[in-house]
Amino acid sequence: MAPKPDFDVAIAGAGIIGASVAWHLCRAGLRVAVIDAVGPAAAASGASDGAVSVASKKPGLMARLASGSLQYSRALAVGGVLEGAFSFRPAYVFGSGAVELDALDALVAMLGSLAGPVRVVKDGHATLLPGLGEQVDRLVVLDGEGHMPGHKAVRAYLATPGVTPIWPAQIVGIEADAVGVTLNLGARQLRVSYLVAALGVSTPTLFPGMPILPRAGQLIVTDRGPRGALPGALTAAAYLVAKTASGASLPRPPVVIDPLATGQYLIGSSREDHSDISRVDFATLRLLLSRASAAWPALRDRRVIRAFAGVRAAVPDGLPIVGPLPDAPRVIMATGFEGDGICLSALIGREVALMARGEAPQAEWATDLAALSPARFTALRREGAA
């Protein structure tokens, strides 16, 4: 006979995805433990720019999920758990040169086809935004996007009664069977009915078959200046090109300029295939700063006070891994979001919570979520063996 569970669900990882899953499960009355090696928002969620952006997503599945999650995040911010964490703000996407102008055409077409909360309100010359650099050929102004600092959302979700925090703690082994999962924490063991693995770049430690790739990004923080000079995030269209599967060359760095509430700017970010958060590459930083200051010349009056590297969990096919393991359905993966976790957290948290209750996802999202299943990698291994 299997031992009685200590919790209904354990969530490995106290980032934005794990925290959202925990909140949704506690709302349903389940007993939930959140386990993390360090603590809340200690990795990618804490280093994120907080953009809840549809415009930055790949057309198709990812854009649809982002649009749905943005709508749901807005609902949770109206007197709900995300009130005080989520806010609206305009967004700006700029381009220079043929590659970026084509990307802007594709962006406008994608947003029109989605018919979601994000819409194009202006599309034209750089003069649409006072202060924009003369080298910008075209600017698209968007309405309906949001901003949600990861650390604020994580703490709001985890403040829910019913969440049992277990950190710092390391899961050193798992044993799954037909009715539950046993977790080895070294000094103790936990028995749970379901395990949600929202481990980010740490995923391969427990699940070596999951193809998670660490992808670092250089980030820059400036000193404080006048607030409100830039009303929302300013994104180079090269950033959109970098997230597509076309493999198109990038003649210019894919920079994002994010104005912070403090009057500072957060500038990023590169995409480097390593996991060394201590590796600050000055040549890359110089490229980012050059592109950023050309687009927003007011940055030339600011000083850099911090440069650091954040690490995202990427997947080779560019899609996150979400769903039960084929050979261990009581273990549910929710990892590999590579910078999209903040935006997708509300919807993914709700749908993964349904899975961890033994229920099917909402019918509206069943097909898209099926495409994210870890079973796609099992199928690839079998084909390779054949």
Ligand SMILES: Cc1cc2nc3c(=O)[nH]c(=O)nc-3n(C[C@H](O)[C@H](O)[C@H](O)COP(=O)(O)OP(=O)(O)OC[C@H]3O[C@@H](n4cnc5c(N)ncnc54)[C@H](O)[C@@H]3O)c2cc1C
Contents of the next structure:
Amino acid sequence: MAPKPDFDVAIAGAGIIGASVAWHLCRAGLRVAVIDAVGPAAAASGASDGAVSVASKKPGLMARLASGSLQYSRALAVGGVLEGAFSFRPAYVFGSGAVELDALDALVAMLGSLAGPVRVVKDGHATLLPGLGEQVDRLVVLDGEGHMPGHKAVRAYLATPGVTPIWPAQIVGIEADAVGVTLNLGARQLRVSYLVAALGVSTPTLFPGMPILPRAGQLIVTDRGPRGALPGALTAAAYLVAKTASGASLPRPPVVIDPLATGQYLIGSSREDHSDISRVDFATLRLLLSRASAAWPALRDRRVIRAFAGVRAAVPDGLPIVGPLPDAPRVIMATGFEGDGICLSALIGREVALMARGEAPQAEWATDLAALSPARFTALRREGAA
Ligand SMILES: Cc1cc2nc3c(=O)[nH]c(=O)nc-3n(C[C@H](O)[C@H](O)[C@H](O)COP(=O)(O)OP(=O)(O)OC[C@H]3O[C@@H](n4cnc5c(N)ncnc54)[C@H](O)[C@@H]3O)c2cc1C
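Output block for the form predicted in complex with the ligand, input the form predicted on its own:
Whole complex next, starting from this chain.
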């Protein structure tokens, strides 16, 4: 007979995805343990820009999910769990040269077709935003996007009564059967009815079949300047091009300039195919800074006070991996969010919480979530073997 479960659900990983799932499960009255090798927001969730952006998504499935998640995050921010973590802000996407201008056309068309919370309020020349660099050919001004520092959202979600925190504790083994999952934490074992694996880039250490690739990104923080000079995030259309171009590295870094409430700027970020967060190099930072200060010349008056790197969990087909494992349905995967995990966390947390209660996702999202299922890789392997 299987041992009695210690918890209804264990969440492996206290990043933004695990924290959101935990909050949704606790609200439904389940007994939830969150286990992390280091602690909350220790990995990618603590090292991101925090853009909750529809504009930066690939048209289709990812844009739909981002739009739904943005809408839901906005609801959770009004007197809800994300109040103080999520904020609204205008967003600006700028471009120069034929490829970027085409990307801006595609962006305007995509936002029109979504009819979601993000809308184009102005589309024209650089003069629409006083202070913008003269080399910018076109600027699209958006309303309705959001910003959510990952560490703040993780803290807010995990402050919910009912979450049992278990950290620092590394999961070193997982055994799943028909009625539950046993976790090996080295010093002890934990028995649960369901496991949500939200391990980000570390997923393959416990699930070697998962096709997760590390994609590092370097970020820069400046000293404080006058507040409010730049009212919202300024994103290069090169970022949109990077989402559709094959290959991770672009000759021109797709820069995003985020004005922080402190008057500082957060400037990101590179995309590099490795997992070494100690690799912060001057050549990449110089490229980011030169592109950023050409777009926003006021940055030339600021000093860099810090640079750091984080690692995204990328998947070869560009989609996250979400859903029960075909051969171990009590294990729900929620990984591979690359540069979109902060944005998608509210919606994914809600839907994965349903799966971890043995229920189907909301009907509205069932088709889109089916496309993210880990079963797509099993199917590929079977085809290859045939
Ligand atoms: C430079 C950069 C900029 C980004 N900008 C944005 C942005 O603007 N907008 C956006 O939406 N997204 C952005 N992202 C992406 C976003 O940060 C990630 O998609 C998201 O944080 C992933 O969250 P997660 O919970 O899946 O994983 P993580 O935050 O990586 O959490 C995984 C957790 O699992 C734990 N863990 C690993 N192995 C074990 C084990 N064996 N036992 C126990 N615990 C374990 C780790 O300690 C970690 O805390 C950015 C990422 C980077 C690097």
